[in-house]
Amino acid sequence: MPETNYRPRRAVLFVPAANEKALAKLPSLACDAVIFDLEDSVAPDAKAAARERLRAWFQARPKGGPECIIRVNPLASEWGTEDLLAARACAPDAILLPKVDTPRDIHDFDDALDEADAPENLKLWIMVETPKAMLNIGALAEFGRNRAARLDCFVAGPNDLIKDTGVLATPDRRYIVPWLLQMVLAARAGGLDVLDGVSNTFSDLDAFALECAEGAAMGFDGKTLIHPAQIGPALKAFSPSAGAVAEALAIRAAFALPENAAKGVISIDGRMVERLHLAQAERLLARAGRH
């Protein structure tokens, strides 16, 4: 994605599409993106009403505002087709597909979007939340390099991975960190964004802030949230610090000097700086809104 078109995804809030009160609060929230959920957080007997409530919200959607994503049920489920049609009609920025196991799942959903005459700029996000997805993560990420594909972002689903594997859930996430790092590595190989999974204990904001800081250190672009109180800590953790911005500006300014135009390596304050560091600096500045 061109850096000039960079959209921050530091704080991405899940909102149940059936929760009218939560939907009404969205204009007052400072999150970067909203995932309207038709899947896990909506009971089977409430899914039809949730779709209608979602259609109404998008019809009145204000201009600007956060990026809007709709999480549908899997296409093979009894709700999948209706969810897809409703999401297509709402014209969100992206659709989030859960329970992805193999590249075939992405192929099939891409085909369904094409059959629904979805616009080319409608992006696809996928949940990485099953053991099969982890085993196939490299092949899934390859869709990010295919210009004909819509894949734009991975979303970690640690709760489902923990449930399906029996791994012990600990506050420091020590037993799932290798999987989280693998998601980041695969996403970068595919040129995708990748979001850390939700933290279930929203009442302890200090613990949540620490988890955000660790997610940022692992290389995630942002974090998915389940409560508005988590927005502030996530924005802070996944925003570049003032010192990092200053360093990136210095790197960009140094490479912009005429005498450095053809150089692959330069020295800044006694430190060797390569063009790969310039690329990192440009991405950081885009994240900070300093294009």
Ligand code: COA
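What you see is a predicted model, and the numbers here were worked out from it, not measured in a lab. Between two forms, the rigid core is defined as the largest C-alpha subset superposing within 1.5 Å. Numbering follows the first chain given and starts at 1. What changes on going to the form predicted in complex with this ligand:
Once both forms are fitted on their rigid core, the CA atom of residue 229 lies less than 2 Å apart between the two forms.
Core-superposed comparison between the two forms: the CA of residue 21 stays below a 2 Å shift. Shown in the overlay between the two forms, fitted on the rigid core, is a CA shift at residue 68 smaller than 2 Å.
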Given for the second form:
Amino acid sequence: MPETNYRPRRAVLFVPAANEKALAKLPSLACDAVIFDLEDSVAPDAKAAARERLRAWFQARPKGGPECIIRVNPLASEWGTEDLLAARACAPDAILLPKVDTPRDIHDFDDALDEADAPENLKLWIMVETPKAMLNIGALAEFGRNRAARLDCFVAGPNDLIKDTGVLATPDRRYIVPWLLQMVLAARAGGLDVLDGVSNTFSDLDAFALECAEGAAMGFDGKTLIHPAQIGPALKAFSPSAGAVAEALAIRAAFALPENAAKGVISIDGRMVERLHLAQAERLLARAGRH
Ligand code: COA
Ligand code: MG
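Would you mind generating the form predicted in complex with this ligand now that we have the form predicted alone?
Next comes the full complex, this chain leading.
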């Protein structure tokens, strides 16, 4: 995607589709995107009512609001087909498919969307949250290079990964960081966006800010959230800092000088700066809205 089309996904809030009060709160929240959840946060008995709530919400969807994504249940589950049809009818920006294990899961879902006459611009996001998905991560990311496929974004699912593997959940996430980095690497290989997983503790915002900073340092595009109080820290951590913007502007200005027009490498303040750093700087400036 050209950087001028950059769409921020710094703060991406999960909202249980069954929770009317939380849905009503959305217009007052400044997140970049909302994931309406029909899966794990909705009890089996509440699935049908949650779908109806979503239909009503999307019918009255305000224009120009955040990007809207619906997380459905897996296609093979007892709710999968009805979720897919309800989500398609809502016309969200993307559908988020959980519990993806293999490339076949993406093929099958893409086919089901085509059969449901889903528009071409409806994107597919997937949860990376199972041991099999981790083992297949390179093959999953390949879909990002296939123009006919809808895949656009990976979402890390630490709660399921911890449950399925048995690693210890620690505040510094030391046992899952290798997998998180693997997701970022694969996403970049496939030209996909990649979002860090949720933090279940929403009362300690200092710890949360630290986790956001780590996610940004690992290269994630943003973080998935479970509570409105987490939006502010995520926006801050995943926006370029004033220092980083100033540095990028300096690189742009240096390469714009006539004497540097033909040079591949220059020095700024005792540091080697190559054209790849200019490209990196331009990407950062696009993210900061400074085209
Ligand atoms: N989206 C929108 N609004 C939310 C919200 C969310 N994810 N979580 C809480 N709110 C709202 C509440 O409705 C409440 O609104 P009010 O000011 O009108 O009363 C306000 O924010 C404060 O909420 P609070 O009382 O602190 O939390 P809670 O006890 O109502 O809810 C959770 C706590 C964890 C149950 C709730 O945040 C939640 O369901 N989060 C999402 C879970 C989810 O989607 N999981 C699946 C992905 S991992
Ligand atoms: Mg999950």
